[in-house]
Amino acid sequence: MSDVIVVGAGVVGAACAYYAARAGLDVTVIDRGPVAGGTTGSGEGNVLVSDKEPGPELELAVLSNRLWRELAGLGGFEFEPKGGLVVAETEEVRRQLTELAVKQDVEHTPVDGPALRDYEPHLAGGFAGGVFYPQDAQVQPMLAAATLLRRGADSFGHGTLRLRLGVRVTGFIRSGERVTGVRTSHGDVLGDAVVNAAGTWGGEVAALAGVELPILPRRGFILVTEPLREPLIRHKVYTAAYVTNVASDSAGLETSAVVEGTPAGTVLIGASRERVGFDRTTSVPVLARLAEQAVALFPALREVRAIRSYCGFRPYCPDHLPVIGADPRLPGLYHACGHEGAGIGLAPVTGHLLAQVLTGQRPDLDLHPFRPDRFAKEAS
């Protein structure tokens, strides 16, 4: 019998388990695959404030950024506080970026065109300027999930954390109108609360409990280059189009240049977005477009070989906000999913806030914008 059952061993589920165990709860994490075997293992590791519109998600991102830095201080995370540089092709776009940064009210520095090379010496010429966000960072997502689970299992002498991998949740157990556990491919698991942290598959897990969450997969490709002998890119660099694409409702293909280096010397190139279900077919035209956009940012990449590509599925919600908190339709059920492409960045704050709710504390942020039943109310 556990205090909390977390369904999903990606980085969000791992953070939920970590903070719950640290709060003194006994936690069981269940996943049908390995740790970080879903969307987490296909992520870039973005920890961003720069791409968030002013509002509830930005508030999450700012608090989560602070929590990531606290976690990084514990050691065991490949966390890079590199900062992010958003560049503008035209003077009008530069003005819009600057206005957005002021509205966001986060740390930022406006950068004029000539000064861009001070940040990125190998950046192409001709850009009108941009904005530098020192809080933007990157974390190795698979290592992050594994480290959170390992540290949660250590539990600081408070709660406990058990991990059950290769176990599929097939249904929910109820006592009256309350969830009291889950049915799995390896038998029943009882618990006082169940957290749905199944990422892109969060809607499917919710359906097993008889509630609806409109979470859909939004596919994205990443190109990875050969390791470079000398670092070419200092920060996370992307064009203003990335901010627009993140907020888009389009089901069609959208791409925007996002380029950054890694400690291993490789360069990660994204980002594409399209809703095509769970189709994993490699799209050469999409990869070619990503490569072309990356070279437009950094011409030196034209001489660098791409050695592999991979794709993942972001858990897309219609209003672009995650689902976090208790489900009023079914007592005992909680959700921590639907983060789209921000799940890695928002994982600590999600786990932190849910642990507060699970232990009867008042959460540090208002969870009303992320309530699980908001979609049903909008449809009625």
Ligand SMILES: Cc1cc2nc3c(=O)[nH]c(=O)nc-3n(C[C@H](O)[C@H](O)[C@H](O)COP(=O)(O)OP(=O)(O)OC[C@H]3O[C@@H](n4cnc5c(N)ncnc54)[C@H](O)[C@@H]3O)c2cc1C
Contents of the next structure:
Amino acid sequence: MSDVIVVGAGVVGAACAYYAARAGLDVTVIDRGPVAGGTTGSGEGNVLVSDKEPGPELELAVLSNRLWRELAGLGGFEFEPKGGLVVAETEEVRRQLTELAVKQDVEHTPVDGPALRDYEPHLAGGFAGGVFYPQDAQVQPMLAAATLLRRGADSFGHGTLRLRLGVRVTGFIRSGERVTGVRTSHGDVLGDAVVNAAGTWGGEVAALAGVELPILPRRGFILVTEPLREPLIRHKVYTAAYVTNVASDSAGLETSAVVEGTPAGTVLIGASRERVGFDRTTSVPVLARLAEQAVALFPALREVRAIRSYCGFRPYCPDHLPVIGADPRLPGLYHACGHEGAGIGLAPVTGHLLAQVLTGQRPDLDLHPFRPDRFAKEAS
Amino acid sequence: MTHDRVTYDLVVVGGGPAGVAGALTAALAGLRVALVDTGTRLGGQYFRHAAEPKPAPGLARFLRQGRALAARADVLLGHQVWNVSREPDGGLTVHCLTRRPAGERAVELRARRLLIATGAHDRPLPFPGWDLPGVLTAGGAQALLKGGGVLAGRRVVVSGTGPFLLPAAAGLAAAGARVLGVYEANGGLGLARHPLLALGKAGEAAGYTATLARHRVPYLTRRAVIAAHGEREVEAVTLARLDRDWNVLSSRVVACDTVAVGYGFVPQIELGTQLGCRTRADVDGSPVIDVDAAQRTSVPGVWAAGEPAGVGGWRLAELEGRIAGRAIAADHRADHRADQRADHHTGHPADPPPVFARRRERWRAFGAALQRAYPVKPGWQGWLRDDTLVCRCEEVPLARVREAQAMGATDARAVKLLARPGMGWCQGRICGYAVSCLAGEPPQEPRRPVAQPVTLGALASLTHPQTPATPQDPGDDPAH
Ligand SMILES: Cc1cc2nc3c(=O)[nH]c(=O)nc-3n(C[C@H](O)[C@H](O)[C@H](O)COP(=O)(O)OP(=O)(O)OC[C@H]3O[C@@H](n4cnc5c(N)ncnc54)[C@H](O)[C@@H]3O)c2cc1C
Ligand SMILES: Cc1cc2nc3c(=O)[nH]c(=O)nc-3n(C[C@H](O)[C@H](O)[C@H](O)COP(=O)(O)OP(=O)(O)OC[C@H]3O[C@@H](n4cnc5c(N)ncnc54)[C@H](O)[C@@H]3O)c2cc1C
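Alongside the form predicted alone that was just displayed, please also present the structure of the form predicted together with the ligand.
Now the complete complex, all chains and molecules, led by this one.
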């Protein structure tokens, strides 16, 4: 019998388990596959504050950014506090960007056109300027998830963490009105609380418990190049169009590539956003668009080869906010899913806030915007 | 970027025995055919040859087929296919890259039908020192020889499993290398006893055996190279006697400067998996494209022949190519008739004539017998040390694979995500099999949306509006 069962061993489930164990709870993490085998294994690892509109998600992002920096002290995974450079094609966009940065109220430096090359010597000419965000960072999400699970398993006080991989949750066990565990492909597992950290499949897991959660897939492709001999790109670099794409409601294809170098020497270019269900078929036009945008930012990439590409499915909710907290419709059930394209960045804050809720503390941030029953109410 | 102004009735990827036979059969039936191959000459693995080819079994006939094909079809050499996609109108786009003095260029071919004849690549196993210069795959050594490369004077050890070590060793010996021995990790008797061998393979095998005898090359079973040593390149190898599971019984060190290793083949099926073709596990567990009696895959308009449909030697590959070519021609005729009558046709595959079907059964049985007689046994994992590189591209040692497993990587994909084997240049073609074994699972079908490296510039050029090329820019026609 555990205090908490976490369904999902992606980066969000790993963070929930880590913070819960650290808070003294006995945790069992269950995943039908390996660690980080879901969307976490096909994400990019941006930990961004720059791309968030002022509001509840930005608050999550700022706190999460601080927590990632603490977690990086654990070692075991790459964390690069490299900063992000958002560039504007026109003077008008540059002005909007700068205004946004002021409203965001996060650390930033406006950069005028000529000064862009001080940040990125290989950047194409002709940009009107941009904004530099020193807090933007990069994390290797798969190793980060595995490390959080491993370190959560180191005993903190009374807390322990057990990992059950290759075990599929098939239903919920109830006692009266409360959830008291899950049914799995490998027998029942009992626990006082169940955390749904099933990412893109969070809606399915919620349905097993008889509650509705509208989480849908938003496909993204990433291009990876051969390793470069000399680092070409210092920061995360993207054009202002990215910010509008992230918040867009369009189902059609949107690409605005974030381009960056990695410690392995490769350049990551991603990602596109499309709502096409769980279709894995490679779209050459999407890859071509990503390549075109990367070359427009850094012309020297023209002769660099893409050696692979992968795709994944971001878990998104209609209002583009995650679901975090207790489900008032079913005592004992908690959710931590639906983070769309920011689940890696927002994993620590999600785990931290949820651990506070699970241990009866007042969470550091107001969870009202992320409440699980907000969609039902909107519908009625 | 080039848009060829035609839509081919058939595009064949691969210019080995399977692809050439398929393309020629279809071209002779009147189809508009293009054949694409990365190489600078037709041939594939077995018929790869120098500008001035030396005589070899079947080669003269293959070269005749190649000439006949060039007269009837567009043969695009030096073209590497990195993706095949289905278009909304139902047609296929074959995305190629070709090197021009001006740099790499993207070429797109439109096709109504596709024949996947991409062959297989060598399956090496890691061992300490396999990353030293001087360690080659058996196929790599053979390619070097057939392409006219020099290995004369080198002291070579050939090791691995399977009968194809023999031609590689015979070729090396005939080219003037000093072959110290062929070390077969399995028992080796299985196949010779197999009655199917007598059907045709025997002729070739006898020839190789005679060559090896003439050069006094010993052929020893239950032995393998389990380590290579040297400062900058191979100076010596450890040769071991093995039990039936390939655990080491005893070993000794032998001086040499070249090692050719091969533990079977991995069929190249990624163009098929890109299109969603159903796969099946071959006798040795390798995923291969599942085909029907007419070599048709589960995806309409797509056929596969040769090694991607299962390994069985060049004769099987050629026969499957012919069967596929006939079926493709029949499909074309059926479409044509349907057009004329403006009604729907149901697309029944043209079944091969019984004599072809029977011959194919025999060769497939031979291929299956090979795979059963020369399996990879688990003992090789014991040859590795903690610091032995499993993935050479990303320099991932065994210890890191084991660590990833301890951290919750319960399958090969998760091992790759946590420890990076297979993320480099070769996309896991070299280490993928070994990583699957280490992860304790059968090899999975490849996910390689970008089958071959492509420059971002060439890729970006594909965003431009899809206007068909006009006759004013004939220089853009890839066929000429
Ligand atoms: C192309 C792309 C790029 C991205 N880039 C970024 C980025 O730069 N920065 C960023 O912050 N985010 C990014 N994201 C988003 C990010 O990857 C996700 O938000 C995040 O990984 C979600 O993590 P998770 O733990 O919630 O879900 P997952 O990692 O999907 O984990 C859910 C787990 O639940 C398991 N599961 C599901 N159902 C069951 C069941 N019934 N029983 C047992 N287990 C079950 C699954 O096996 C899975 O392992 C990107 C996403 C994509 C697709
Ligand atoms: C060392 C060695 C010795 C052998 N000895 C014998 C023997 O004695 N007898 C025997 O029967 N068999 C032998 N074989 C096996 C024989 O080589 C194969 O059975 C035969 O070549 C298979 O023919 P194929 O047409 O299927 O493929 P291949 O001959 O391999 O041809 C495939 C072609 O596809 C091309 N190609 C692949 N991918 C792409 C792409 N993405 N874009 C463009 N082009 C592409 C390749 O360049 C290649 O030319 C040997 C193999 C090896 C390695």
